[in-house]
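Presented below, as structure tokens, is a lone chain in the form predicted on its own.
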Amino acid sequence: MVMSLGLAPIAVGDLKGYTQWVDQPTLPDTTLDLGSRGEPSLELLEEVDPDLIIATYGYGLVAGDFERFAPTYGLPLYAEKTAPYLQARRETQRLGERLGREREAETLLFRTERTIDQSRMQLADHKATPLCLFTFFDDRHLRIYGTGSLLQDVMDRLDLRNAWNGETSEWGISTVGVEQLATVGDARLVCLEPIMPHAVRMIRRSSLWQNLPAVRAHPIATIPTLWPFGGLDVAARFASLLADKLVSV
């Protein structure tokens, strides 16, 4: 979120995981890696010497233990009960805000809805079959995405249909075994990338995944790599490649 204001951070938790996870917006290279984000070095926090520390507390970080290095940032996303997509345009301007970006906040709301406005045209036709959106999460086990996902509330606002009804967490996200897919009939499987070598191999090789319905009806779509946990940017990011990916098929 901070990079879709125009900053970049000089450290962040987890590089690697970003670059696998994420992807996009790309970091500098010369960014930071303060390890993981669960427990980042606090070492190494005291020697860049921050202007601020961003971060979403309440899941294994605490603000008190990072006040001492400068002022923090709490950025809740998933954190109450307002839908994530509504949430994340409140956090886009509260952000802008505090770093001093409100006109490039108020920019990034219009492009996000304008985006989402012609990814719904350009769906126009495209709407009849229901989509089943998931991330592999090994080679028996998936994430399906549903009621109360950021992804989730990008489909509706492009007016599709989402096949997964079942109970989510309170990320938006059902974790069942891959027999679950059974349930959506013949949906079209969206898959985020990146899909992990073992998954790929049960792609190949499994008579179950061959003769699931849904398999049986359409080519598995896949879309490239982003964060479904994010803000504003990954919500029009999706919604651009979800129609470019569902018109081309």
Second form
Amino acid sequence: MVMSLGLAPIAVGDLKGYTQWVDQPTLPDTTLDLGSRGEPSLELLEEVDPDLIIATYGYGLVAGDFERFAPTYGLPLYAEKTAPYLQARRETQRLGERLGREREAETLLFRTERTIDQSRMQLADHKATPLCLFTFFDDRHLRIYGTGSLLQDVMDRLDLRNAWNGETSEWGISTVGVEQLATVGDARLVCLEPIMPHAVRMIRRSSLWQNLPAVRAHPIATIPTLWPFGGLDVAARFASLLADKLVSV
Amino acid sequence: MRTDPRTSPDLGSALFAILALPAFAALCLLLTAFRLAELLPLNLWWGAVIAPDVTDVGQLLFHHSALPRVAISIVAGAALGLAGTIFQQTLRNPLAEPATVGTAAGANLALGTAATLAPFLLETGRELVAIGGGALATAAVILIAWRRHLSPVSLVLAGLVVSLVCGSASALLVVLDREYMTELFIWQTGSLIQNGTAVVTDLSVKLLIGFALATSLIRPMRILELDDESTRSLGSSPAVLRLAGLIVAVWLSAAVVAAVGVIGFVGLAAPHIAGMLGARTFARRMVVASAGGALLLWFTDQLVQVLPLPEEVPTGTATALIGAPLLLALLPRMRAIMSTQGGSDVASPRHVIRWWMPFAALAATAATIALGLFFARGVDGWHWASGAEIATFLPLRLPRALVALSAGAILAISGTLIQRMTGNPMASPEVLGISSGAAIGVTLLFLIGIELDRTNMVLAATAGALLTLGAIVMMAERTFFSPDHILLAGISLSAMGTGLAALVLASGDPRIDFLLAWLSGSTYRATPGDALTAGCVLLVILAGSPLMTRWLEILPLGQATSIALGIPLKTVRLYILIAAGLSAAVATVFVGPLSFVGLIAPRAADYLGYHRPLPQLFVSAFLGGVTMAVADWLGRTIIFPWQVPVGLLIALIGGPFFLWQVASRR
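Would you generate the structure of this protein in the form predicted together with the partner chain, following the form predicted on its own above?
Everything in the complex follows now, all chains and molecules, and the chain you saw is the first one.
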């Protein structure tokens, strides 16, 4: 999110994980790895002497623990059960103010809206088929995205229907068995990468998977890696990737 | 090992035995039919089984999801029951099963290693990988327990330690590479969800082959019921027979792990159920235990699907959660299971305590702390902290070093107390389940959804540890503090803790990073306040322990001697247990449940020749503290800026050391 406001962080937690799961926006090569997200190295934090420490506090990290290194700034992207997209907009503006990048923040807000609008127009002919969004954990278990997730909010703005309306956690996700995909009927399956190669192999020889109404009805659309718990940049990227995928097939 | 001969073969119990299994099967069938009828009307069932119309969702799910799931629960349960029976027969050990002899953990670690290092192996050779890992771990466990004539508890302890080491190694993989984490955790919870009919067909074939192999072993196995001498005189080699049996059992267990993941307790319970139902011969036990295991897992799997929970509990977790309390409840009724061994190793030379030794120990401790404080890695690599840097880094490093040191020493003392009290050199707070109790407390907190801040965690961990301690004390009173029972209670508690933790970790909740860190024993969040608390507890227990010297001297000599010497056995054991338990609870809050220090440090002190209570206590405290402090320093620096939690590191180093100790003892 800092990156999308035109600033590069000097260090991030779990640099490798960022490239694996978040991928874009790409961090500059000079960005340092702080270690794991749960336990960023305090000594390194001391050495790099940051101007500001931005983190999502409350999940094991307590802002007070970091105040001795630099001012801290909490970035709650999923909070108080608000719609994540609106929350991301609010947080972008707030972060923009804090970083003195109000203009960039407004631009980001505007750009995201525009991207989503464009994608919506692009998808005008594809609204009939509901979608089902998920990530493979292994060949039998999925993380499915529903009400309360950022991706759901984006889909709402694209006038697309989510075929999955089961219960979700406060992050808008739910871990389900693969057989649950039978309940979405012939919805279009959209799978978020990464997919483990051995899971792919197991799925190919699965008699359930091959016969699922949704699998028989449409080819599966795969969306390259993006961080489903992210901010506006992710929202925009998801919208345009989804539009491209659905239109191209 | 023969089954309990107390079940008298009168008419009533014979009838019960004949009717019990069919009745249970009818119950399972009813439950299943009830659930399947919701999916598909009864009149369509036959068609859906024979030739399903896959365009109909009901029929598709019936044929390719619901039925395979029922089938896999039956097949996997039967395979586990069979494997458990063979394990128990070949090892002459009523506690042997895939989980207790390390097969499951080994297979799991192998799969995890393959997933992170060589995922292509999983595409084709998933089962070979699982079998390789399972066989290696089982071989290690058996080799270690061999010297102790495969005595039930030494085997189960070796199994527990090997499983913990494998678990730590898996956790380390997760620390280093998060990509496959959720997959690994799902694996550990043993989910029976099926994606088509392929897996269950595969496992069924294997079960049949396993059954055929086991049948061919029936005659030789009966010979194994005799002792080794008689076996030899009949012209069979007991070693070869046992090896053949073990190969079949390991293969079956690994096949189950490869197909659905880790499912505990079924393999343990099924043969005992068979015994209770009056199956005496190996052949009958084999059949009844397979049927019993199948029904047990079938029932559990139906149960988790019926229970009105927000999210379905994976079946493997359910068997662990149901099975552990069951074993606990059954324990007091089991008679003494093993002979208690003497506590000290008389073979090694006795050390004379000299006046300079305490000072040398203090100096070594100081040196360790200095190393931890001043020598570290930064952006530019390794360096000693200079004057100005010390001021910046000291507040970061000192609390961690002190917490590690104190917690290590406390655990070591706690371990010494427990080992001397039980007269069992393989007991410790970790093995007793006190650490697991603390972990269960914190995990429950997380499951309920209460925020995991420092205070809440400390409270939950302490409550969990104390409750466990209370349960152990209560059970121990009923069994007259028999060390065997206490140990087994601990082992089942830690199985429960592992199951619960796996459940949370598999949920894929973005907050699990933190829980994971605590479970793997991290000092990351140590504050000066923590250091102070831990230090004070250490001082109190160090000062208090000399009061117990006499007791600690006499207790390892055995019950008879202790009573003869006028020791109020029950009261004394209670005091020691409370002292050891409370201190272990405090240490667990700071360094997590995974450390092996309480197990190893007293052994190491004994190994060095400090056999008398006080010297052993102090030397063990010194060794425990210093080891922990060094491990903490290593953990902070070796993969800087990443950190290896000290608990994991200790488990990876200490586990093998402990096993070597056990193996090399006479």
